[in-house]
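Single chain ahead, by itself, as structure tokens, in the form predicted on its own.
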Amino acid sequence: MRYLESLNLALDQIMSDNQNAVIIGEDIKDPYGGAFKVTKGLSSKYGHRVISSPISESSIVGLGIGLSLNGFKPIVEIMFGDFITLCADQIINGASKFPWMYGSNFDLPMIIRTPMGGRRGYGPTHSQTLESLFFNIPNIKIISPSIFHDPGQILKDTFYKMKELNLFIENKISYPNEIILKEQVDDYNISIINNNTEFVTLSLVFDRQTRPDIVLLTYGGMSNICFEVARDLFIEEEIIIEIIIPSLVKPVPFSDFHESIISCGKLVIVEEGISICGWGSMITSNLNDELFDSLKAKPVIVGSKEFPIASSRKLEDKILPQKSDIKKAILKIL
């Protein structure tokens, strides 16, 4: 099943099972079904509960907040993640704070779904990875499933458990890709740990007793690129790499991978966003506090360069992190 299909089926089941579920977004009604077709077919089945909105991201999120406060469970789609800047005030000064400002007498269950990331040649205003803007905002969860998760299942779990605002990040390059689950990758040891969130560890190790040479920590659309790097280095250099891929980006589930980092002591963190003040910085800060004595080398962060993302595919590749950048970081530590 493709990443896109998993999300579409999950939304279909959510809408079928929950009369208080509402989907709001631009161009999400049939026959268009959204810019990336995640909502295709839903308006034909659920009518007025699929609301195709004007081009006003702030109003879309504001409507979602109002519906949430009145007993609905809205799922808001922002067509491109770049446009989430236009609803930052509704998110930061509204949805994240209302339950605290008014005595915590109510929850504010709401999901904002949005595609992030580049590698499609869409240019500087349609290719960014901006979830880091909300890393230091309390009362917001950020979820970003990879192709090694079941994104639809994670979306359903998020919907049924949510009491606060959830940013649900979907990387654009993942939409057409097939989901790769444990039983589909027979050559490698893949363990899936279900805790508070779905969490995947990929170890390119044929013997489970073999300790990895290095740990790669990543999420979202960089996961399949890291997998290709780990496979290549295993074949070419016999380097054993463990890849850890949390779908929960904030708060980071540190306890789920502390043990792996302690046993290995060498870590490369890969993110598609600009690494300065990003996800990797947040993680290394925690590791320095908690695991400093266990690290055998300074962690290396691989991310995008500090430039707007170009429309030219060749220039885009120069700005976004590539396989060669990740390999260079791994070999530098080893």
Given for the second form:
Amino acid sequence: MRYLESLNLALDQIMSDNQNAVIIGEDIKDPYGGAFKVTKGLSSKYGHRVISSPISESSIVGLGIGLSLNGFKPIVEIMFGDFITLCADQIINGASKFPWMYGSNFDLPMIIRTPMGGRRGYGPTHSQTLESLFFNIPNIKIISPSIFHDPGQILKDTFYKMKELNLFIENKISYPNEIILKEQVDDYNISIINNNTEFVTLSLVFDRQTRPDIVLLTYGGMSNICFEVARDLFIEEEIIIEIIIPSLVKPVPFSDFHESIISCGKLVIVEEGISICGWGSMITSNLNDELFDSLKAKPVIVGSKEFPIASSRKLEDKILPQKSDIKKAILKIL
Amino acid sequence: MKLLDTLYYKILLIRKFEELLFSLFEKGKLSGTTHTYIGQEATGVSLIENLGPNDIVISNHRCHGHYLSKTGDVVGLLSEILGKKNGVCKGRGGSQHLYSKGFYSNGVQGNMFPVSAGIALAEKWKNSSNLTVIFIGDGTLGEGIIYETLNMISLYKIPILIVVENNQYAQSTPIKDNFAGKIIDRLAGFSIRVEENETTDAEFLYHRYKKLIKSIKLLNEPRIDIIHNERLGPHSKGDDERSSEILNKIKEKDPITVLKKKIDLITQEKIEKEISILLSKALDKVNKMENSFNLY
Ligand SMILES: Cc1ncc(C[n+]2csc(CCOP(=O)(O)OP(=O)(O)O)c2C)c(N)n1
Ligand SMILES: [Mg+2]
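To complete the pair, please output the form predicted together with the partner chain; the form predicted on its own was given just before.
Now the complete complex, all chains and molecules, led by this one.
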């Protein structure tokens, strides 16, 4: 099953099982079914609960907040993640604050789904990974499944667990990819390593008996690229890498990879967003004493360079993190 | 109480409450900011007097009057503004960010506008007969989100009453420097019925809103109501550049002056006394509140 299909089926099931679920977004109605087709078929089945809205990102998020405050469970689609900038006020000064600042304990269950990521030559305003804008905003969860997760299941988990605003980040270039629902891929074992956290964190290792040389921490669309790197480096250099892929991006599920870092001591963090003040920075600057003391080398963060993302695929490649960048980082701290 | 007495009571309560805030500011007992409803009280009071307990009111930075009209909760509001943990929002929201069942306000201009549309849409989907009312100021019409939302309110026939309180100013800027065209012309472009009135007469407004609300509930459609008036007080505190000549002119239209002409002196005095006692008791109570916070 493809990433896209998994999400589409999950939305379908959410809508059919929950009369209070609502989907709002631009161009999401059939026959078009959304710019990336994630909502295809839903408007035909669920009528007025699928609202195809005007081009008003800020207002549709606000509409969703109001619906949520008044008993519904809205899922708002922002067509391209880049346009989340238009929703910043509603997210930051609205949804994320209401229950707390009103001194109340009501929930504000809501999902904003949006695709992020480049590598398709969409250029500076349609390729970014912008979830980091919200890393230091309290009371927002950021969730992003990879192809190794069951993205539809993660979306359903998000829907059923949500008490606050959830940003659900999908990766554009993952939409057509087959998801990996097996426990093994190319001799790598995939296992869930959750430690009382709500959302699945995966660990991919060649064999569980041998201690890995490096822990590679990543999420979303970088996960498959990291997997290719790990495979290559094993074949070429016999380097053993454990790849850890949380689906919960913020708050960082530290306890899930605590053991792995303690026993390995070498950490490379890979993200598609700009590496300055991004996910890697958030993780490395918040390691607890035990984790910090266990490090045998300074962790390396691999991400995008500080440029807008170019349209030319060749130039875009120089800006977004590549397999070669990850390899270099690994060899550096090995 | 007779209608006029009730209106007088509620307007005077807001006025005296906010005058109390100014005096607390002067004594250094209040921090932060506050935006008073002084001079504009007739609108909120006479509208909200027509609402039931399940109707929903959404307000803005200038929200004390709307809040008191909706809830009557003097102690909750005073303790909130004074930063007490027993405040209605546990001291977290303060003057501009108030919540109580069926009441929300936020201090970012335009922020609540789409939220109120969502709240109203939910009521429509629930087939309820509860009305959602949102108050915005003239200056807030500068925010783009207002027009995004008006478009959707009209498209989806969201039953909501939008009250534009045009007090002729946005902070320090007079409307002529801020607003191109006429408010009514601009808002007429959304196929939503819109009316305007220039008045501070609570009795007139009360009867008008009675009809308007009945009509909205019957037709289940959105309406825009523009009220032109003027604030008598400063924008927030001590920030009024208008001349005393102009202010004296506005005082003639003070809703309290207007109402006083319709109520006998004995009743007026009775109400004034009642409010004075109520507020001093409330202040006493709030001052005695224990105030240590736990962060959670
Ligand atoms: C988005 C935003 N910009 C600026 C401000 C600062 N501010 C607070 S009140 C105000 C004036 C609002 O004017 P209006 O909507 O006419 O309401 P009024 O104060 O006259 O009641 C301004 C600019 C704000 N709170 N929010
Ligand atoms: Mg104004």
